[in-house]
Amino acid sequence: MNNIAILCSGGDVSGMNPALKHFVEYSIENNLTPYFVFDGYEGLIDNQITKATYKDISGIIARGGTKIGSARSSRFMEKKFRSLAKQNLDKLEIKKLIVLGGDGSFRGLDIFYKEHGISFCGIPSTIDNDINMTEYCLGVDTALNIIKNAIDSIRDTASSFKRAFVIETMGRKCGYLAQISHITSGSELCLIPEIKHDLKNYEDKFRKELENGRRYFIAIVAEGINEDSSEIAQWFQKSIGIEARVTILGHTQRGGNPSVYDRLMAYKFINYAIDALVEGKEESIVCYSQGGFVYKSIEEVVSHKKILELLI
């Protein structure tokens, strides 16, 4: 038999239900038969791994988040539950693995290859964009434009009340969320853990456009940062003078419709994951560059962290 089953790992991103789609569509045309494993690697342990059928795609490109469920696994640390997971793919005759997830999920997989083997194909899903090797992973569209859409409301009633609005993104460490969207909303200060930063050094600055007229001022902040979110509100109102408020968007910005970029990625995806399985690689991680779709082996992606480029 040519079995194939696919997971989603750790958070969960606008995009995984597209590839999920297409993973059945494509893995078919293979002459693969397609398994989905539910809440990722505690599915495997727990046997939760089904064959899948066009039925289970109907309908879910438009949804986010995942159709089969995703989970971050202590249990998968330990090698007896990684041992129970390859005798339940052994039990159904699946070789091949395709993993949707981050650098955790991708560390637990580099582990559960070097011990049993199974051929594998990762792909970088995760809002973070933190992967090393890839200058994008599935979701990142999609959070963006969820970003994008509350910046540009919130500075609708920073103005009218004339406020300060400190709006908080996810991205854990990494804060390419947070830069890309102060670039492309023009608000007037981006904070991200990858740049020291020193709030005395807007001060003079910010006053002096409030005394030019300026009537608010939105400040995007990456979670990763040292400072909470409330005491950046709070300099605000002592240093520079403004009524402040915090927004932080949370986990809006993993879910929500997929946007059109995050659906054609997920099909690429999809298609470069596949394709290498059937080609014979036993195991890497689909990653993409502005020269476009390249294999890396796994320890390529895992041995090093993802250094931001800094555009600000």
Ligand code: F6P
Second form
Amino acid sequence: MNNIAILCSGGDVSGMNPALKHFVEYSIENNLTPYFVFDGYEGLIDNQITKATYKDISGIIARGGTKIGSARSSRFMEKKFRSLAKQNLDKLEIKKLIVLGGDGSFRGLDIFYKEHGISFCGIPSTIDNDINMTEYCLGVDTALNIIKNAIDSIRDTASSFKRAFVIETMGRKCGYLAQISHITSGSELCLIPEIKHDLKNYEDKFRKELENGRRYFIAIVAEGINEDSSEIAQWFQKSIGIEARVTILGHTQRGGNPSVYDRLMAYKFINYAIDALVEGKEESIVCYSQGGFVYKSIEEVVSHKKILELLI
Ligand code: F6P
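If the one shown is the form predicted on its own, what is the structure of the form predicted in complex with 6-O-phosphono-beta-D-fructofuranose?
Every component of the complex follows; first up is the chain already shown.
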């Protein structure tokens, strides 16, 4: 028996479905029998594990989200449920596991590996792009394109109406999405948790620009900063003197048709993950660094917080 399973854990991303498609194809190519685990670690505990076939993956490459569901499992943090999960894998003689998720999901996996020794390979998947050791996490490009489209649309109405727009992006405590969106959308202001800010520093410049005929401001604000986006909007109204509105992009950033780049990265991540398990690597995370793929140990990945490269 040469069985391999895959699951998605934590916040879903666009790119998971293309990864699932290629997982089935590349497993079969490598004489492995592919299995899907539904709803993340919850499905491992509840034995929601089924053999996957070509039929299951038909047409999913173009869809966001994940066909097999995802979850954040608090039960998996308990030893008794991890034992149950191992028993379920044993029943199906599954000895290899691929996990698409963020560093929280990898931490759970690390404990599982240390207790039960199942070989695994992790694929960094989170729109937050906040995983140490990898420059890219699956789903980021699609999220950035969704943000770009939203900002472009908002600019149309902002300029027509002479308003400031505060656009809030996701990312937890990481400002990656906001920083890249700011640079690639040419917004006037970007606030991220990694850079301390004092709004007073922008006041003279923004007021002068308004006097000189500027019709709108776009501010990209990461969800992890200390203020609420509504406070930034109030500041625009009171201190700069322009009507302001807030758009919280929220979960729109997590869905949508996967971009070409995410489909391609999904393909490559899966190739590297399956290759690692076939070659006998027992515990690795596939990371993307300096234009190529490298394997990192789970320790290296989860032991440090990622430091955002500041470009602004
Ligand atoms: O980690 C991905 C993420 O989308 C974060 O950017 C966001 O803060 C969080 O998940 C939202 O979580 P939930 O989907 O549970 O509301």
